[in-house]
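What follows is a single chain, given as structure tokens, in the form predicted on its own.
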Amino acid sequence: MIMIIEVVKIIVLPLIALIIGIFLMGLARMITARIHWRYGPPITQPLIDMVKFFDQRGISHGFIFDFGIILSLAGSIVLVLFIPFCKIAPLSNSGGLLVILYLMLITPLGIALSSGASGNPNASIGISRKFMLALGYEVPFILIILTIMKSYNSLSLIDIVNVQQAGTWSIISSLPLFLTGVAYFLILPAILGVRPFDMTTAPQEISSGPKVEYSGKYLALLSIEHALTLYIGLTLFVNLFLGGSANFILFFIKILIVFIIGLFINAVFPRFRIEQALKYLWGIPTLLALAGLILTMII
């Protein structure tokens, strides 16, 4: 009976996470388009388009192609089983925060191999902008995650989340912890790869970089994996710095609340150019998590 429980909750996390994702998708669209005075498609578009795309025919460029952005899926899933929704959490036993930190690369590498199967120049540009920008915010991100370690002695992100729930948020914990997940929220934007870190698929520069070839239903897929990396990033600084939630509709609007207000951040920047997001992710927010860290190491 235990075992059947946890199946279900393999594949019920990922579906979860993936409808979440795509209201994330369409509320981003409809507030940014009223912050720009303008009306906007509606909340489903994301959706819509999604079953457009798999009534369309795909063209693939070989089996690294294919391959490719079915990795980038695949890590995008495995790390949904990782992060504690609520209490749900089927692989949280399998390993801890160091995992997830390797799991993370998995998709802009699956990304990368299958856009460069592609042989597009534009694919090629996004590519190289998509590991220059993984660079930039996986050095202040690797500080935040030893700070966490180092403050709770822990690589469980269960056991984390447990002893927030069972005290107070580590946002507001400890000045070390603070500033550490200030600088998660400031490098947000970068993981997630939304303006103004949206330099890798920039339509007016590059056609959209590492997208320009996808079509049908490969183009679905990308934008499934979109939605989960949205879910992945948001529920994992819910569950790190706000103690997630034992509550499906608390832990929803914490979330709702972070993306918001990052969303109101992004819809009134402009579009950085890659050296500008590096010297952004290794100022002030690395500056931070270094702090944090050195300060924890203190105190």
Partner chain sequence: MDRNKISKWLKGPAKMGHKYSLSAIYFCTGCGIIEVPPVITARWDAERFGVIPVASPRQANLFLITGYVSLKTLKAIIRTYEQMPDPKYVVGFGSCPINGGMYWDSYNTIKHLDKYIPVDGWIAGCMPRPEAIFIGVTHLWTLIDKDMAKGYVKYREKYESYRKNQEQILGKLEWKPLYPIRRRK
Given for the second form:
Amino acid sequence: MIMIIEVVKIIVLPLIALIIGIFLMGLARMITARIHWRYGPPITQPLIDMVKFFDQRGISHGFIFDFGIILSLAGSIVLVLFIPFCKIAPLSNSGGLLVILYLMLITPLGIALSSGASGNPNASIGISRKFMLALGYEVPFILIILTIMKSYNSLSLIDIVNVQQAGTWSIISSLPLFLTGVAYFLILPAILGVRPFDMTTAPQEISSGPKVEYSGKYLALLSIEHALTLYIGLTLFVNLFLGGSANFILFFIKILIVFIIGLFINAVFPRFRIEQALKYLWGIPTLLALAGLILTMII
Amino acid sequence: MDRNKISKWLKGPAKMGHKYSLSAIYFCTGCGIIEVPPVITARWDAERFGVIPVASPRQANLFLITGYVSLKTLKAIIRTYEQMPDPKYVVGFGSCPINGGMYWDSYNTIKHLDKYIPVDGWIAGCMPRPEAIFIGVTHLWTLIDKDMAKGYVKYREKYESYRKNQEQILGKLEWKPLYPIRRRK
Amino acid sequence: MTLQLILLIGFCGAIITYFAGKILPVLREIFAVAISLLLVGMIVYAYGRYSQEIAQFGFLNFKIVFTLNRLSWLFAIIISSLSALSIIFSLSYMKGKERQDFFYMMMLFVSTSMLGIVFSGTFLQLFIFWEIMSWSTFLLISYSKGKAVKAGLKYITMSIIGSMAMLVAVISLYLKFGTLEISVISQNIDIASLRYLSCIFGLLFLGFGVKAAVVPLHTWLPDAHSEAPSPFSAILSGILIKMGIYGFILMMYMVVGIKIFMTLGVGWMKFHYVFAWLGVISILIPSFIAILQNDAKRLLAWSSVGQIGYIIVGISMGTGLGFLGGTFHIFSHAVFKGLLFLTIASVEYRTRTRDLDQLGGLIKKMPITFLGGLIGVMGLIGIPLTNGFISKWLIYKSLFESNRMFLLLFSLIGTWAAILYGYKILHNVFLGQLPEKYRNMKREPVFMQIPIIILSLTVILSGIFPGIILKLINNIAFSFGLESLNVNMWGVVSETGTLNIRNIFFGILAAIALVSIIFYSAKRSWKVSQDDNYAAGAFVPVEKYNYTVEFYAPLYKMIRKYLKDVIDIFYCWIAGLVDALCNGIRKIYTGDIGTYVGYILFFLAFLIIIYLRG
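Would you mind giving the form predicted in complex with the partner chain, to go alongside the form predicted on its own above?
What follows is the entire complex, opening with the chain shown before.
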């Protein structure tokens, strides 16, 4: 019986993540439009796009072009199972935060393989930017994860959530954690790959970068993967800093608030160039996170 | 969403998807470039119709050809059209692609675009206002609904004659035929 | 008897191979492969028969002892199997090259001498085999003349300095303990003072550190790895540099014992701190230098320095988990780096170049090599389900438990640098557009496919079932008096964090299956050629539609000026200084008889003065 419940959780969790992700994508397009003084598309627009993409007949550049995109989406789906959603995380006890750090690699690597195999220089430039950006945001991100691990002295995300549930949210529990929380919020758009950090998929410069040769079902899988990435980045923030929640509604509201605050930044900023992004990411967020880690080590 | 729409969604979700999600790639030569940006930006906001510009023909299903078509751009237009995934819709925008417009006697522009690629709809005018694009889009919706926007099928069926027309004006083409050509004896 | 037999077969086989080649080339190849496989077979046979053999013959009145314990068995199996695969690979790679007899002889020589090192029970043997290894390696590195000789000279100069330091340490140990037997010394280690042991460690650090290429002693490695014949580069990077690590483990865990080792050091500067920080520097800076390289083998060479850093960090923690991680990484690095060197070798064999700016699109021509490269890079990065992930996870966990957050931070950043250069090598060689000149290239020969397939499978299987090797290493750790961990087939179970590959494996498998079902049930896609590509409406320009040169250009601009190999420049400066000094001294030989007569007269006068004074 317990087995069946576990299996059901494993099946349902990616679905919930997908629904939340697609909802957030639609919401993003709508709110951005309102900020721009436009009417904007209906909230179901990402879903309509996805239906269309699945019906189109795409092109393929060979086996690895297909395999890479499958691998990247599979990586995202597995990652969803590792991050607690309302304290449900079927696989979170099989390696903790260190495994999450490494599983986060599969998605970009899959896309990199796939779009590299397309043989389009625009895709290659996009991928090289993506990896540079990843190197940029991983430095503060690792610092943040280490600070959390150190201050809760645990590798397990579910333990961290439980401790926060018993006490206060970690972002207001102590000064170092507050600093790292701010740092995480500052790099969140880079992790999600949205403006001002969308130089990876800049349509005007490099013809939307890695996805230049994608069409049809490839784009559909890519937008599913984007939805899951949104979900993962936000839930990780909510679990690490805002205490997660056992209650579905509360959890969702937390995600929503973080996302909408992020959107306000996203909607009004132009795009960074990659070296500006690196300078930014290795500047204030890294310093804040470093200060957090050092303070945690001292205290 | 009225009941009619819901039943349409249930009957043919794919068709509705193509209808309400038009990823446009626009080929701006000449004065068409002036009219398209207002359409996609905040003033007229094409996104509320589900029309969104994309960067690569692989992702697009709506091809806007705005302005005159010279021989050199015709090559690029054919190439772009062939790279778009099925189903795909082409809309000629302005009088130049329809019949040559003010360039009707130019030695270097083509007069009838639909000799070279199939065109599903025309928006006449010199230049048409952005609102005309929206009218065009709603007309395209009707055509898709009635299964009349079948330019891509026509292209496949009559590929030989299209290819012949293209080769006649452009000389030998660098790329291989998209569909196999049955040579007549 | 087995161990002596193994070494005897190895050395004699090497010489027989040489003479067989003089008779018939095919005979030589059969001999070389047969002997290397025989060595593997004998070592597999020796599993579990841990013993100590005292040889019948002596050497200058010293006892000759061969030992086999779990640690040396682990090393021996890695050495013998990787060199066997590499010799099989050479069958195709060396075809048509000159001096093949010599090459095969030296390959067997190197691998047998490494077996000798791990089997030796006394420090004297260790030193002798060490020297055999160094010199035969030198001969192989400078195999292809020209620049290779220079690289070889750099290697042998640093090696000699290292081994001289080692010799001093060995003599000193003999004077102190009256014996060179490792087991006897380790039993009587208490009679030595901590200060003495620190000195010995300092000397041995030079000796082992040069081979292991720890950061201040790494400068020979990039040159040597890139200039050596490619199948031998696999051995160099896969196992030869691990010999230094073997020396460290031998000293730290076996001879001195980890409890004493953790207290060694000068003042507050404990050796294990210094060690761990050197390891981290080895990870961080070389990994970033590797991003800048354009020569595929040079890139991998720098990455070897980086990966050695992980091993050193792991074993210097002095905990069971750290030892487990470090030793597992010895295994995994040997496998995936050997694999990567072999893939690059097979690319080089077909294309005659390894310049990353000129290749591209080879995935269509050599799919098996690509898969090998992909799995190798995934292991290098540490993607879950490869063995690199297991070892890195264990190392990180041990760092976390020992509360070394900054070490952990820098080693994690090193991993992200690994992604950058790992993808660069994959992309620039295999992905992108295939250049026109390689359109008619043939596939890789079958003797190149076999080692690549075997090594790829090893990377994956030992990543999914890490328990097989973890159990072995756990027993080694237990025999060294470290705390024993709860190891099972799928990983490590512990209170503070469990590694469970089973969940990850089935999770990823199920996810891939699910996505594949969605993917393949949707409309089938068109297969298009690489020429049918988006180029803003234009036809794809041949030969020009590729992005490989300066792959991470903005990053290069930012980091290039900080990443000069300062240590190499410093060593070269010292070498230049010594060179100038010797040149100056040489000036006294003028070639004029009058000057020499003058010298003799001066000398006689000097003697007379001394005589008169006395």
